[in-house]
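One chain comes next, on its own, written out as structure tokens in the form predicted alone.
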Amino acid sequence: MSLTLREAVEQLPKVELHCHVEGTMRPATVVELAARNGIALPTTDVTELYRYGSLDEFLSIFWLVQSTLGSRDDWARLAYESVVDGAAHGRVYAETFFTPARHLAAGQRLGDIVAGLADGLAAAEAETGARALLIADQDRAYGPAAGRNLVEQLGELRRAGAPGIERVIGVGLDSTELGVDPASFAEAYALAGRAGFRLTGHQGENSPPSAIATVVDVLGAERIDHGLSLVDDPELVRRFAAERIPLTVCPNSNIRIANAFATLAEHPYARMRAAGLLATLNTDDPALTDLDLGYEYGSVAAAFGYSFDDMVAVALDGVEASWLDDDGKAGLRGTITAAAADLGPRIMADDRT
């Protein structure tokens, strides 16, 4: 059967690295935990909330959405349905992050929250085939000291032995930038680095690129999330670019949300990759501006003329920014290059760049 080049690449496996699993949720489970847990919502309309002038009144929405999550079982069927949602369109593997601060601060604990995570993502890889581990974020608007509360919980969880903290392979940052230092959670990041987390973190959004430095000289986090800024400085785009130092894009997020660019064609993605850079294809909170991973890496290739191939280029090329080990690569290499052999000649000749 003949392909659009847009079916094909909703097709083509992908893996994501940069989406927050509570930004997955879908808009009738945040109407059904808001009221199976008391929390008032503006209305019963979800999509009428999704509507964005800044990062920040974006944040205050995702804040409302975090706070319907009451219980180890809510958590559990957010990441069933995220897994469930994301393999849809064409995801087979991500590092997703989740957010606790808000839920540690009501009261929830973090072993709960890790275990009912890797609840609803067993039961979505065994239904889909797709994989998903975790990332925990530290959120910038608690401070350092709760970023390192939660870095020392979540190596006490791992000491243990706990359900579900094998899911957990890394620590990161989120949350507003305005007015935050990043070095100012050294201290959380040196912590776990030491209790073998991999480190990342989300800079460059809406902060320059001496920001984002500091995120990797200062922080040692592996790879930027987000990372706009980035290309305001020539020489730290050849650094990044030297050093394999992998960026977690997410341009249809940075229209949606941030309101950083007008039109998708306006966004530096292209330029990113020109310059060599590491940039990967993410959706960050799908489910609260009407995205997919099929349709990011669709729209993507219409807006700035890519072929399938230089699409499949992007797709391994987020095979080389996650955490996987070497065997785990090679495995996912070899799904992505087997399914673009099929693909590729299957997409209409006038529809192949």
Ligand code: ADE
Second form
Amino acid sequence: MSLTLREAVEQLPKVELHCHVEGTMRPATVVELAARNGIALPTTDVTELYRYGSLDEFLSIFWLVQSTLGSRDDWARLAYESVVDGAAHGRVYAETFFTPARHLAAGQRLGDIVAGLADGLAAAEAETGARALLIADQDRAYGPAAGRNLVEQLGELRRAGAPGIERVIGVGLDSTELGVDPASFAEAYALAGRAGFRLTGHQGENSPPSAIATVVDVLGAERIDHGLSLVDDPELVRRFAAERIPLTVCPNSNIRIANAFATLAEHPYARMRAAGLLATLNTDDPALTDLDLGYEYGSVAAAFGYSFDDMVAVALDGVEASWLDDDGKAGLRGTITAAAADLGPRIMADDRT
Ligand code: ADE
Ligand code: ZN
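What I would like now is the form predicted together with ligand ADE, since the data block earlier showed the form predicted alone; can you produce it?
What follows is the whole complex; the chain from before opens it.
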């Protein structure tokens, strides 16, 4: 049976490196957990809940959703549903953020959060075959001391061999960029690097390219999450391309969350790819923005006139940008290229641009 390009990229095995597990919470789960944990929602019509006109407005909804997570079981359920929902759209591997600052401030234990997430990921992996690892994000809004404390606690859990901690492979930084100097998180990053965690950080979603350079040069990040403003600095673009520093770009999120563009056609993703940047494709907060990774690939292909082979190259760049070891990367590349060899010839001639 012949396929549209949209259907082929939906089925193509894909990697996701920029997805917040809390941002995958199904609307029905938000309502159920809020009721169970006594969190007042402004409305139980979740389509009403998810309305925002800027990144900071979005973040206040994100924080409300986060606050519904009260127990290890809640985290397990969230993680389970996130992998099941991703796999339904061809996501076979993810490095997923969780941002526990407000839960730790409210007295939850990091060990319970990590163990719950790991339980849910393992259950979903057994069911779907899709895999997921974790990146512990510092929340800028809670400041550098909370960030350092998170990294210290991660180190303690590792030393203790705590349940699920082997899933946490990296440390990142997210939340509001306005008025926050990323360099203030240098101590936490240095500590995380010494402890063997991989390093990434959100930057350039609504901050200038100089802040992106700081995250790489001062914090030692190996990847940049979003990196949208990078294109405003051609010299930095050339450097990122030459050094293959990955960007985890989220074009539809930049429209729906950051309100940075009205349409995909205006998004710099195509310019990023044309400049040779290792610009991967991701959803960010799929359930809160009514997105999925298949839609992300399909809509970007349509907006920029990309072919199926172009989209396979994007998927393979996701493997390169991942933190899997060489064997893990080779296995995933094999999965993607084998599936692409099967799907490609089945795409309708009209759609095989
Ligand atoms: N946390 C969840 N989504 C985010 C985004 N788009 N930017 C910064 N922090 C986030
Ligand atoms: Zn993000």
